[in-house]
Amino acid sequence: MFNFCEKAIEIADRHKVDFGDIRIIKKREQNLSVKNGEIGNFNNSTTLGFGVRILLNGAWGFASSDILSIKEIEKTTLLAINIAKASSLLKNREVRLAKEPVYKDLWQTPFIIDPFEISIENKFNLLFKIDSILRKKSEIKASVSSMNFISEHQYHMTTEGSSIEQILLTSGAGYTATAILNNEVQVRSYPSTHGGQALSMGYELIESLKLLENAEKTRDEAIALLKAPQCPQGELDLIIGGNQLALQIHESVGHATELDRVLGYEESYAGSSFATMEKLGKFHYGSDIINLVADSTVPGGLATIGYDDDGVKAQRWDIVKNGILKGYMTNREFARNIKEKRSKGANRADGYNSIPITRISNLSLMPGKYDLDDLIKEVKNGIIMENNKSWSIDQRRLNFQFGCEIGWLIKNGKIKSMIKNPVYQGITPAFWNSCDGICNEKHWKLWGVSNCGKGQPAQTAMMSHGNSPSRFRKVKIGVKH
């Protein structure tokens, strides 16, 4: 692959670009779900193309490919070099990279089972069991269960002389009861929802699940919830972790510190950022116990590679260290903006027909010194939530709602009861300022975040958030009807 590579660059060298790079990309990807006794959907694809990105007059221009030939690749070079003068007509400012080493390296996901070895029969026959428990009492009226295996190989080189390959997997896997009685519905997910637990592993993460072991458990909470009491409403304390807090995290602080977004490009699609510049080093984020790092780097992440889509090497940084917020989700254009000499590595893109953007990497919480139990004792009045049912958040980040399937109401230090429709409103700094209780390493988990948007046109790109349940005070409880 690598030879047709070499002639991207070759063209791109002799027309003197600022700076070029092509990606040539071989995805496989395996999708399978059963609903209601029956095979929803399957999907056993294979794609392959390129893109090419040019850097000329201090514009970019990109164009991309499903052809690999020799003489394609010269084809979209020269369109992506005729479109980088043209942009460069329009432009008010002069793109301008921020240095990185050369690299030749080869990077794959560690991983123990292949997944693409594993039948398909033996796949659905997993699902199907997992549906047959599901359906198994008459108040569960929709049932789905899923599994979805993505393999990448990358192709990467630059005019500045770097060469990388990448292998990247990801697996993950899903299901959702629904019970409904007298026209209430109530929703029950394992291990996550919004389809499920994903990590860049191969078929040991199914395996590790315990997938079938859950699956009574889960029904049985669906429709226990449809004779659960209202969550309550008022100013309570909150416990939250799982994939609730990694959503809190995704939307209040990793969109929040996408530099892109902060410096206005994502304004008109998807909203700016109250995270601005001049806060750097000195904004009170959050409580002092707040320590959100960013990591490319962490086993298992599903932003975990060995380079980004600019050729830089994975690394870890803090994003907010003791409460302040210190640092962005760079690449090597923005970079400067914030006198950093090197990028952070956080710029992707979906697939080879896709110009790299900044998004969000692994962003997780540190874990710190409570055992559950002991966060719990110290409530007299509040709610545990777990597994995110919506969410809205404002254009800035800053005011949010959250909902989710179920919760737990605690009163002088102990669980007393399941309820409903539990809801909670915040203000982000606020609410990560309220945050004095955070468990150890003990309960310390990555969860997956498989589908984030972003970009015109749209992108999507996948990310993980470690987090332990943590523990937020007069909180805004509410109830989602």
Contents of the next structure:
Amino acid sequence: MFNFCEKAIEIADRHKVDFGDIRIIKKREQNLSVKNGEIGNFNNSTTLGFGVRILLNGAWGFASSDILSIKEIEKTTLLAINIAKASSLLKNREVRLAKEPVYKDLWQTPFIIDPFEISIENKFNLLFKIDSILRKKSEIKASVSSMNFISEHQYHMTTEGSSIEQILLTSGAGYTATAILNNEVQVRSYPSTHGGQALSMGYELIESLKLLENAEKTRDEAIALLKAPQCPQGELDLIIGGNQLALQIHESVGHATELDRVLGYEESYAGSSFATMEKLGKFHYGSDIINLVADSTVPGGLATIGYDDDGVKAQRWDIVKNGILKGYMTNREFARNIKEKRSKGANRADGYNSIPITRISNLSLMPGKYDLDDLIKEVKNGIIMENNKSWSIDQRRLNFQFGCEIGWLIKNGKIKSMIKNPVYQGITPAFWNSCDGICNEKHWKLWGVSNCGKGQPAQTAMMSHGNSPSRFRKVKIGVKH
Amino acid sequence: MNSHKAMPGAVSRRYAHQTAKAMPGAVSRTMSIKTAKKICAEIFKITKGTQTEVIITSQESALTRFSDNIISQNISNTDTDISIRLVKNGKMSKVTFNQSSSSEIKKAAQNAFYLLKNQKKSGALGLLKPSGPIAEKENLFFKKTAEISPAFKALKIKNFAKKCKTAKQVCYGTMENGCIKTTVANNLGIHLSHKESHVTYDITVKDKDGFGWAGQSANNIASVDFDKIEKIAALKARLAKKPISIKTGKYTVILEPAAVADFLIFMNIFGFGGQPYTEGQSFISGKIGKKVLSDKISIYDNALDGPSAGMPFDFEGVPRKKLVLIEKGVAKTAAHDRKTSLKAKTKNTGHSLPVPNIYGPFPLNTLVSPGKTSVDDMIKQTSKGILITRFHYINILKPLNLELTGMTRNGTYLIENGKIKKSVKNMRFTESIVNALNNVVCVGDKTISMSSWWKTSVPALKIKNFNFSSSTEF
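Shown: the form predicted on its own; wanted: the form predicted in complex with its partner chain:
Then the entire complex follows, led off by the chain already shown.
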């Protein structure tokens, strides 16, 4: 494939571009699901294509094609050059990229079992077994169980001389049971919502999830929720972990610290950020125990890579340290805006046909010192919420409201009754500053987010957020109607 | 405030004619419908004897994005997807690929056969024979729109950025154009094709601490009034400066069309979708023929003509017809495909998405019937209320009553004694859309076409007792 890449680089060099690169990507994807006792989805897809990025006269152009031939590479590279020329008609500064060493390397996601070698029959057998357990009780009116596998083989070459080959693999699985009775709809999911758990691993992930073993409990909790009392309203202590805390990190820290948003480049669509650059190194994002670390090297992370799509080697860095804002997600274009000589390597595209944009890397809340029992014991009047159901946050990432699948009331240090429709809301810095307890590393786990939308045209990225259950004091619970 | 007088929607052909002549077009790189037909024939030859469906979509999108009064991103994509679905004896397999050489087609078909062989029987429905003529009444493909050049877009945006700079404002947004060609065919005789072009101009203007938005999507660039859109966004931003905080609670609101369109998207998925309907998760489940919304509300789906026109057949090759979903507040039907219509013991309305999928059918071309009240009059008739330009980041809390939450964005204003008084800091609503559409005071006299996930055409709505649950800092 690199011989095709060389053609684009040759044309880019001939046109004396400031920078140019080409990514050829071969992607294989398998999506299987069983819905209400029937095949819900069964797709096996393979795509091949390339995207050329050109920086010329200090302005960007990008063009892609799914026809892989020397002629098409020529045509597409020239189109990207023309687009860059058009972009240069309206600029107020020259785009200059932060320096990065030249690499010639091959990087691959480590895995044990190739998911594409497991037979379709075995995969569907497992999904149908789960489905039959979920639908064993009549209150369950809808069930979905699914598995998804993605393999991406990338070839990246730059005019600076880098040639990077990467083979990335992700696997995921999960299920949801929906119980309906007398105008009440309740759902429970396992191991988490929004398609389940996904990580950069092989089929060994699916085998480790204990999917069958947890189906009965998931189903019965969905049914129990139908008759559970409603979530109370008021200021209560809140304990969250798992995929709910992962999404809290994602929405209120991850997106808020994408430097392109901070600079206003997403203003018209995804929004901007309250975490503006003058706050760097000073702003109390959270309480002293809050340490949020971005890490493109953490094993299993959905954003774990060898190199980003700027050709920057994977790194680990602080976003919030001891409660203070310490860093951003950066790319080579914007790193200089915060006076950094080198990008952190957070520029990623969702395929050959997308231009790389600043993305949340794996971003995790570092563990604290608590055991879960002790965290709960110190709560007089509170609530535990689990598994995200709905999420919404304003365009500067301040006002948020999250709904979860299930909650349990805590009274005087003990877990009491189950409640339904739990919702909490807050303002980002106040919320993270109210955190006074984080569970230790025994409870820490990485959770995948595989549906992060951003950019125009819309792109979907994947990343992971590690956390352990954490306690937040006096949070607004419930919604006033 | 006069901005609502200048809402996008009126047709201005003057500018489009000038630009089309002035700028060279980009050449479309999409696969022709003729080539798609050849590929279908090649596949059917390989799969002879087994029921085979082929769906080919070939699309091109060119998008220029701007922020801070400069072009920040400029791209052009071309993509073709080919899917082969085989069905035999209740078993089904599907493969998708994007390489159209004979060797790749053969490899994909062989893979589909392998998967079919190793598949369990799962009640897969056989493919359909042609079920009647397709009425494609309206041309939705305009070459000049599909092939707008990057230079044209750059100059257009440059001109707007210049105006913004002069007014000490900052512009952000996108101008996007392209086309999509779709072929749905099977070896039982269905062979249908559709193509349409599209253009979207979507802008946000910042004026100190005020933000304003305006935008429009169309199949034909001649329908887009760029000047009008720019003026609205600029005016909205100017009027949005120095926003004040107001108490949360229930207010009378005037939702401009973009805000109403956001609601309609959720109604389409969770309310009118055949699957939630048959599962009992929709607000119209078990309520066909009953009054579920205000009698001022009528909603229908029409892919054949009018402002939401689109592909006149579904992804199983069933002709689409105009479908009345809500008539004067009374639930008439959900949108069905074969599977959900069998479950609901009703007619297939021709709303299948590509099969198989876990979402079921949706209406993709919805319209809310206009009323008789202009937005100006809505404001004049409001003693206290809030005018909302659009929403941000809406999500669903409860499907049965469509309880949603989301933020206001880019133009929220307090109305007092029939006039816009102040700009308001953004607020979070948490409200059942079923309740809200039972509290409609009046309906706007003009509909605006919006194209986000799919096409909607909606008027403004004035609604009483709309619940705001919290607010933010800007």
